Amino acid sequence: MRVRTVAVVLILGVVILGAALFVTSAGGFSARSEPTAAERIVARALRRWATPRQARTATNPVPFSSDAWAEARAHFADHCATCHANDGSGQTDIGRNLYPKAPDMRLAETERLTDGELYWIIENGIRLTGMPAWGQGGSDDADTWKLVHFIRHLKDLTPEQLAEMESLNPKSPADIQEEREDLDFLSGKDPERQATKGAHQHPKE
């Protein structure tokens, strides 16, 4: 069985190999395109063999609850959001301008992993992707386990749910700022402001 396994794994490496030779010659790499429907194969099969079995079959140990089910839209809204979006398209900034991109988590291919498979990749990341590794590597995190029910339930996410979640994603210093400003000018505390919108409106006639 070893044999095999590094037999295979050769194989795989000769054809990347060739790929990249015949890519790099076309014009070179880049982040923009979309992966190849080899890329995609060979990546999906590393990443099976790349999760040891015993990960594979194990099953969520974490009952779930309408708690555990806000409690994984809060995580997810603040750690992983940035890439996947709240509602798991993958469809931001960063997610569209991965290589490869953040995949649309709604999708079969994503329903098809196991919860053991994704645990497993939550916790440990995987390699050649922007998928960082976010846990310790055990197989007891139960913040984890929630989010693998969060993924379970992508599709029966509300629009209050996704407006809630909106309102805990990390903002950068620029929306802070746009934020302060707001509030100042609510509350008439930017006479700045207040002087140059009130310039640009039109008299009543």
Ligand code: HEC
Given for the second form:
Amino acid sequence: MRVRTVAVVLILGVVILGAALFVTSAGGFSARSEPTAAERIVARALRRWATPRQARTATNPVPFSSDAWAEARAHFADHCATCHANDGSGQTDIGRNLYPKAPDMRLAETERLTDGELYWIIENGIRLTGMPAWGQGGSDDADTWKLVHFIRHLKDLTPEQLAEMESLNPKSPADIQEEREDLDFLSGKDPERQATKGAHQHPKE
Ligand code: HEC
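Shown: the form predicted alone; wanted: the form predicted together with this ligand:
Below is the whole assembly, all chains and molecules, this chain first.
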């Protein structure tokens, strides 16, 4: 019996060591690489199992309305778009360089999550990923339920709504200054200066 236990522990040790070696040989701890298909499947399955059934089957208590949608757009633009992008694609400097990456929430994988699961994720975050917990863990945070509506309506966003969201994205003092200078340049107040749109982007490899 004892020999068996030792054997199991040894085998487990070898498997864990093997997995660690595999991870490190496949690009070390760089966040740049994509999680493997196996990692993705295991992580999603664990996430699902770890969500209490009651939370998973909860229905959205906030009725969808144009006001709720507008509020959620502003909220998302301010708190979430840094990683997820206004359109939910995850195509931002931060979102596409996290490990795991911010997902494209317009795709079926996200659509398949229940309203309750989306709420649970936003409220509690996802451990060992860049996704923070945004709530206190309760089940009746109306702002979070409105964000669930927002995610359900990503495909309905109009170019005007996206432009409005862009104006609500967080900006650094340097961004604001740059925008002001660009406006001055474009309105002819400061013809010496050249418009610098995009000058702060990091060079692509
Ligand atoms: C700092 C970056 C960051 C911010 C800010 C952020 N998220 Fe996330 N989010 C992530 C990452 C990374 C994942 C993917 C985690 C994973 O693969 O398990 C994620 C996953 C999600 C998911 C699960 C989608 C799916 O299909 O698995 C939802 C829903 C979500 N975020 C909503 C939000 C909302 C709403 C906000 C704003 C209140 C927000 N996130 C802010 C990084 C972020």
